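Given next, in structure tokens, is a single chain: the form predicted alone.
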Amino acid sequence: MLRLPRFGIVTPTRVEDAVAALATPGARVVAGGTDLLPNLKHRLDAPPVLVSLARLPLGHVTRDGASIVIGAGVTLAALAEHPLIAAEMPSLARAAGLVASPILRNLGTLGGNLCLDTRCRYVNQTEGWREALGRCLKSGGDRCHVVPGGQTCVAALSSDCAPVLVSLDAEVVLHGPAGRRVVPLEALYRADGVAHLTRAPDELLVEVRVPVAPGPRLAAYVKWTVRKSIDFPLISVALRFDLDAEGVDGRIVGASIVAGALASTPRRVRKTEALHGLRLADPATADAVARLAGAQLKPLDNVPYDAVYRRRMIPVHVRRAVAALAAGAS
């Protein structure tokens, strides 16, 4: 049995004492604990004191303008549910319906899926078994296990949430000792598995802000596993289309493909404009859209599967999406 360190807890009911309670040297946020309580029973990390989020009133889901606004508390499973979600980001709702199990949604917080520690098939073991192997980076050692001889971290962010969010141009707003600041959500990431989010020790990260799409819009979300529950994606992709018509007799004016799981960071495919022009009732779109993402999207060994097959299976799963967006649409 893996049991719990020792820790303290405090419960503000304020976003102002849970920022100065971050002020405790190694402090951690904890809201629903379905990803630090497993890290904290493999010796990951031993916080002197959790800082508990569940009395803060961060469940709010409401529109503002031209903006959806999302409470960092909101759970999971009432993200998936949420007709307001539903309606104007069925990609997002979609995410958090896939994530884990119903038991683990319901705990489950966005501010926590977007904030996940990365993950390493090489790390998140036992203390045990990563002292066998030898310390990696992220363990305190001096190597890395998945690029030998490489000097960054190369663990996965397994966010489900997190590649959706980044294709629908969301911010974040961090609430710290300063006050409120709003960043662009993809900002919130830095390429090293270590430390790989940009938010400060004693910064919380209390809302979410996406942009109502201004125009005809299709969305989708598809997402990889060996089993259809519990685990994190092998390899996920989010796709957007802007379209100058509704439906799928209009073209495409502007696309965003972020892919998860491949690294610390969400990742943007590039060179999109590419698409721009194609209809997506066009067989030969979900065609040319799979080779972008497959040509640009190259996982590692980081996650516990082969890396080679998982790149063979991105255009694959890339293709049956934007084929079935298509069909949905008609």
Second form
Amino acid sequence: MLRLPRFGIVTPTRVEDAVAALATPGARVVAGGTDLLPNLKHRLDAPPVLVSLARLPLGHVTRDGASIVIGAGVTLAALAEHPLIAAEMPSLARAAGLVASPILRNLGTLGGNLCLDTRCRYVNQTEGWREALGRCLKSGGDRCHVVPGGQTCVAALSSDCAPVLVSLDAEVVLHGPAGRRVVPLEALYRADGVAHLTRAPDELLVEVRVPVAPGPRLAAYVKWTVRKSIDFPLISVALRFDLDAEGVDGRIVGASIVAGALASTPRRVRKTEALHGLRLADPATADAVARLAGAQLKPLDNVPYDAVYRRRMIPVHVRRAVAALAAGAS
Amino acid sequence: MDDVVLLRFTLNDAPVEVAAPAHWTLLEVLRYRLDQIGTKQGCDKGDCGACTVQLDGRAVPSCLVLAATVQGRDVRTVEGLRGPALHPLFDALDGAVAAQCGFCTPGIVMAADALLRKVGRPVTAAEVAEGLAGNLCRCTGYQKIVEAVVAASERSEARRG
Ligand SMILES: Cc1cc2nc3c(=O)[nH]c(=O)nc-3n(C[C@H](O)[C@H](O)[C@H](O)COP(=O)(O)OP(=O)(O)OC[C@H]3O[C@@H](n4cnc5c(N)ncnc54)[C@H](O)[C@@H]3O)c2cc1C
Ligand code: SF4
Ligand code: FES
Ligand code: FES
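Okay, that's the form predicted alone, but what's the structure of the form predicted in complex with its partner chain?
Expanding to the full complex; the earlier chain stays at the top.
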């Protein structure tokens, strides 16, 4: 039996009231609660008050000119099944549909998925477990068990939607006491697993804006876990190829490869220009993409499973995903 | 800010009114305030699905639902599938010997019932496997559960004619 620590709760119906309630020092936002509640049950924080988004009107999915606008409160189940998302951004629909399990996707929201706390095998444990090993940087101690001697926590952002949305150049709308600001999703994250979000404590993520592909595009999301369900990603790579013509015979004119589950920020693979001019129909393209990703993506022993195995399997899974795209499956 | 919440919601078609501390989950309110112990408490952190109930018709793990957020909403537990006739899922699970220790069964039933209503036609084994992917069973190996849910959906269809 895991009990929650004591806290008070507010369930505002207006975004402004939620933001005002976040002025209480230590207050935390709770959306679906599927990340926050297990973490509180594990005593990773002790907020005096939770500000619930359950009654806020943040459940919209609409088209606004050349963008799709998704409310932070949209559940992952709704996102995975939404016709507009399936048609315009299949890699996002796929990632949302692979999060956790069906019952958790009915609760978990997109906002919560993007603001997901970073995870580490040494910290997502009961308090007694953590105490036995000795506290680390993320649990009030002075050392890191993953990188001995390390002074920065490298706990992993294990959100399935974050790498995909970064690969699609999404922006997020943050609503704070002074109003709204729009930032690229990539800029929401910073390289510190203890405080990995650049959002201010009294800012609410209210909306995600994703530009619709201006031309032909093929995109995929690669997720590998030990079990086919429930587990957080152990390998997580979003692929996006912009093409000069529809279909697998089109030549790559833009490519974006973004990995999750490595450290506290999604990691963008560099030098993707090397892929320009290649055609997905050419079997050598899958190898080229796999080599590029494999050379740059280096898993650590922060999430469960052997890091060496994960490292070796990244190019394998990426190659398969590109081959599947070329074969018309996604 | 509330430390104690006074909740009014619909539980298995009947209105209930109950006070609970703000940090309690729906699972705790069901089991320790309302004596609805059909809903099981397993891992308490979203991993196992033993605590699955239906919230506004959708299957959710009640150990991760804050009680305060069910205000005014519709909650259904395994007790709420009781009716004048035996529910086709109970009958099929029994017939297939798909419950051994039975600890996972109430959660399986609630997830399966939500799935059958959503699909609205006889389901395939693959759809059941996907739909129940958040509900662990340590005894049966799943095969009999999947068969039973498929059978229940076919029986419901036959009954609807
Ligand atoms: C067993 C299990 C398996 C899981 N597997 C996966 C998985 O495979 N992939 C995956 O990506 N996730 C997984 N999760 C985590 C989680 O279910 C999802 O990431 C979910 O989308 C989180 O959304 P939520 O609304 O429940 O977040 P919450 O728990 O409500 O919030 C998560 C964090 O974000 C903050 N927050 C929430 N909404 C906002 C907002 N609008 N503005 C600002 N801050 C906000 C909260 O304060 C909290 O810190 C799993 C969880 C469990 C319990
Ligand atoms: S990466 Fe290091 S500091 Fe961060 S949670 Fe893991 S063990 Fe702790
Ligand atoms: S008890 Fe809720 S999922 Fe295990
Ligand atoms: S019957 Fe024992 S856990 Fe499923």
